[in-house]
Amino acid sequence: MQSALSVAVDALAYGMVLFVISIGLSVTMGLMRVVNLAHGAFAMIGGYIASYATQMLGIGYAAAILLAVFGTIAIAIPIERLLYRRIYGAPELTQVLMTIGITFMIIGIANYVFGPTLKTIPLPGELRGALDLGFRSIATHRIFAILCGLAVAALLWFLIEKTAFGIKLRASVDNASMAAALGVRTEIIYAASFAVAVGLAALGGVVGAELLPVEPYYALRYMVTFLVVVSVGGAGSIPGALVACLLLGSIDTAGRYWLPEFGEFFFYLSVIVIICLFPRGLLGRRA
């Protein structure tokens, strides 16, 4: 019972980290169009700037993740304007290998500035701490993780469905040329959309560096396990992505404890099962 316990709160940890990350690769999949498959590259992006505020510059780790964030989106905005904004309504094999190329673009980039090396982001002092749940103890920086991801939740699915950005981004996504009729400025609505979906991919970087740490092929390693997020819980859902990842955080969890010889044999075994039962995933819009 104590290991099944043990398995829970871990698994709720990696789900929530894998979520915050995640979610923003489902906004711009389901609801831009967009396969954007260097959204873990600015994951990366994301703990490296944390990484060197913190480790270079001595800057506090709440500053750190807010320079992160913002840094991120700063980069990222000329990226959308140059190139991601050419494959809006583009074939998805011609985004494949455009966003592909970024990645290898970042990567190198990424590299050549920071070193080939695993990066680290300290912790402050009110997260390396344990709190006991009488079963076990519970790292302080877990629960951490744990109400981020409820709050990006909760956040991003109130400025989705029910704000006036969340209407005119919907309406862009099912005809963009009647959108602009009435009004609505799309690019600024895509260019919005884009840059909220990386500063998350960002947040989740450096929240999540504990359990995916940041090191120089965090990109290419993470790739597939986002894409399977996404895929599962159903592209542009917010409470799809949710679900996923409790559910696949939970199977992968539970393997490494009591079956690590296999691997991720379950985690991708998992993902086979509930793609065929649901092909658009398990609360995928659709089309």
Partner chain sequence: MRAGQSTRRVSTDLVGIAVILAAAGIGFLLFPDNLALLTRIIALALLVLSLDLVTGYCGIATLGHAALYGAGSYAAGVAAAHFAISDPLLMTLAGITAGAAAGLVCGLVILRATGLPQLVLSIATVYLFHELANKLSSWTGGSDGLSGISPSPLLGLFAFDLWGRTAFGFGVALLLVVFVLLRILARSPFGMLCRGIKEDPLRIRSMGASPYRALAKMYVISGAVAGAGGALNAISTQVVGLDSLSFTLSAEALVMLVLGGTGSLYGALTGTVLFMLFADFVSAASPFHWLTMVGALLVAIVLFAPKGLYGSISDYLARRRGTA
Given for the second form:
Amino acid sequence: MQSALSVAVDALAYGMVLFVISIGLSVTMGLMRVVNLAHGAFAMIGGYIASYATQMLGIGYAAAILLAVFGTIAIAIPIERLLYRRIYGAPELTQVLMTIGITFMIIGIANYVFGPTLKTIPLPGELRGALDLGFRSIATHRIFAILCGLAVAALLWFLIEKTAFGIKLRASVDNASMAAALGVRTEIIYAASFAVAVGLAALGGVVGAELLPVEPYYALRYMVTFLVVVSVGGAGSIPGALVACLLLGSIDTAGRYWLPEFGEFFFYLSVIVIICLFPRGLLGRRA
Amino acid sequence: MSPILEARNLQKAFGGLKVIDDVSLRLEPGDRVALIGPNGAGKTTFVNLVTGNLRSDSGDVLIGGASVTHSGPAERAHRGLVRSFQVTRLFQDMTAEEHLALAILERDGKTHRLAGSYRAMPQVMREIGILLSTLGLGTVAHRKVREIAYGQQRLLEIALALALRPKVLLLDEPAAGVPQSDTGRIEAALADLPADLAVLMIEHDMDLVFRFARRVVVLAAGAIIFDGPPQAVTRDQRVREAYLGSYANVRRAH
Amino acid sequence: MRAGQSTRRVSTDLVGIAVILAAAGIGFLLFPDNLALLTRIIALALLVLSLDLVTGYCGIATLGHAALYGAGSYAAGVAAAHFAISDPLLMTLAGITAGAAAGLVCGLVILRATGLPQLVLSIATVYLFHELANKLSSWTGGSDGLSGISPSPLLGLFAFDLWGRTAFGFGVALLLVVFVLLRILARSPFGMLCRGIKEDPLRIRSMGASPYRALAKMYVISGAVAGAGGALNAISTQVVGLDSLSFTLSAEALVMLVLGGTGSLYGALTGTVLFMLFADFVSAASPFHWLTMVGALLVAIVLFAPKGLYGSISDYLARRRGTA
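Show the other one: the form predicted together with the partner chain, since we just had the form predicted alone.
Every component of the complex follows; first up is the chain already shown.
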């Protein structure tokens, strides 16, 4: 049996990775009301770029992260222009179909280009070891993942609460047509948020590669997890997403360590219970 | 006579704003009541509280003496409280006949039947025929709602409400948006409503109010400021202030 | 006028039956060596019809409909493998019952929310069923699948042969029965109520009906249909795998439905047949390209034929007839 401490550290790291990837999804869903099932595919693209950059081009870890983030944004923006634009405000079923279609295509292409095997992103020396606490040691990478999550939360908080962009963003989330009438160029806010969301997904895909391994079916395998996190937290709520990630990350990790024969049974059971109790999510806005 | 519908001390606030503040109202069978008031007075909110589309913060609603405060709109409809909607909310892909069939079948508890068709139920067909001809909709019976004129849609709203055989009918601006040429039909339909039915109508058109109502209730800023015969309403000082107050101030400022 | 309408309805039903029989006949002649594929198409058609009942007729977007199909499949399989109930009709009955029960459970859960949370609930339920079936491996065989299913001859006369002729015939008969029953359902007072709920649940409530109750009931009916499909799958393949309870199958069923067009039984059938034939040709060539093609197909449908192939074509024909 694993010690409670190592399970807790893993749960925290996993929850933070989930947060980094899905917070962008939460914000864009709250903002544009698009059920985007392809969000995980962008995290996967980030993972592939970083893996290719480190393995094939011999670029360092930090540079690979930057390359992954901006590369993924560069890939995502034409997709947003060409396809997502068409489904803003469309019925949910249409959005689901379009974004599942995009996901399938990305999986198929990734499979074709990179093959079905698992891709690794080698960690730099500093992140490979373990931090000795005297009575226990913790893998440095887990601490790095946790710190990344905290940094993203802090930066987003700053961006949304303290900057002009944040004010416009919040206004658009609250009432897009009113914001537009007041001179906020909502389509630019949409595009910028989409880019930030995709960039964060890519960041999470790279940083979390140790916990969520990069392979073609990544986009499908974790699609549901990200969607669940957003829905449980309440679309558009950063604290909600954080709480949901930590809660569901803990349930999932604890389940995997202590009751592996049940698979993800308890994870999905808790999702159902939470949504039935809080149909708008834990910290969701009232309709 | 005992009231068929009673609202007791209803309160509703949105955020800190009290929209309905301690409103009570009694309707008796055969009543013809017009509910009027300036924009934003809370008329539609009041109707929604009575129908159960909104939950009140406090107060009670009784139908035929029994409390329905904790029942939803469906339960209240089954007890005889039926409403029409301000903007017509009909089913675009259904014919006029199907609308009435749906209402009649629901009233009789037959909408959960998995086989058969209302067309094979002579009583339902006869009732549909009567309703359609009463409201002059015979010619559009088999047209889908999206294909019929707006005035006829409003008439269908009334037919639909009547098909549920209400004891209390709440009409939310039945003539709004209807071209002048068609309002006569709607007024005739209103005049033909069953005598023992209690009707509460929200309306802005004062001509219609005076022709239809035998009692007028004025709601302003969430409270009832007048409840009496139509002849008295225009002479009432508080009503004049509520409606004209803002204009009077403007006048004075000049 | 009334008599004319009802005869027209009966005659479109007869046309439907004739089309299904003709398609089955053509399939039988074209793929005499691959009747198993045709039977699988029929089983999935039942799943897609079942999905159409909740998505097309009631407007509920779900990505967890395989839960109902898998429940039927496992019930039929478990009845045969563990309780020696090998009569195919009884196995089908077991599948229908289990599907309806699963429909009730899923419906009560999924209908608790709307929008994105509803979609997530639907996904969570199918995963829950999947994990449960995996955990109960002494009953279900877990990830190895449930085997040891050998149905006895149909009506005591027709043994399930190696070429799958009996299974195919049984499947066609089952599909016809379900098709006729669903046509009756679509015209019934309940069918009309569900159309109303899809368009404006609030309005339906103010007419005195409870959308929640009606939709839960539709979920049970839908579960029975999906369960029949699942049972057919168990009877014809004689194994039941965890994939019959998967998210992937749920998503594929939705793709098939939308490919054909939601809200019409013909659309559901057309979509299933086209998707499965397409899948059979393409996936044999390369599973990589298969997924890319399905993705491209979905995007194309959303952009160019939002009503599905059957829906768009019948719209086009109706317009031509209107202008002519």
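Numbering follows the first chain given and starts at 1. Rigid core (definition): largest C-alpha set, two forms, superposition within 1.5 Å. None of these values were measured; they are calculated from a predicted model.
Against the rigid core, is the Cα displacement of Ala179 between these two forms at least 2 Å? Yes, Ala179 moves 2 Å or more.
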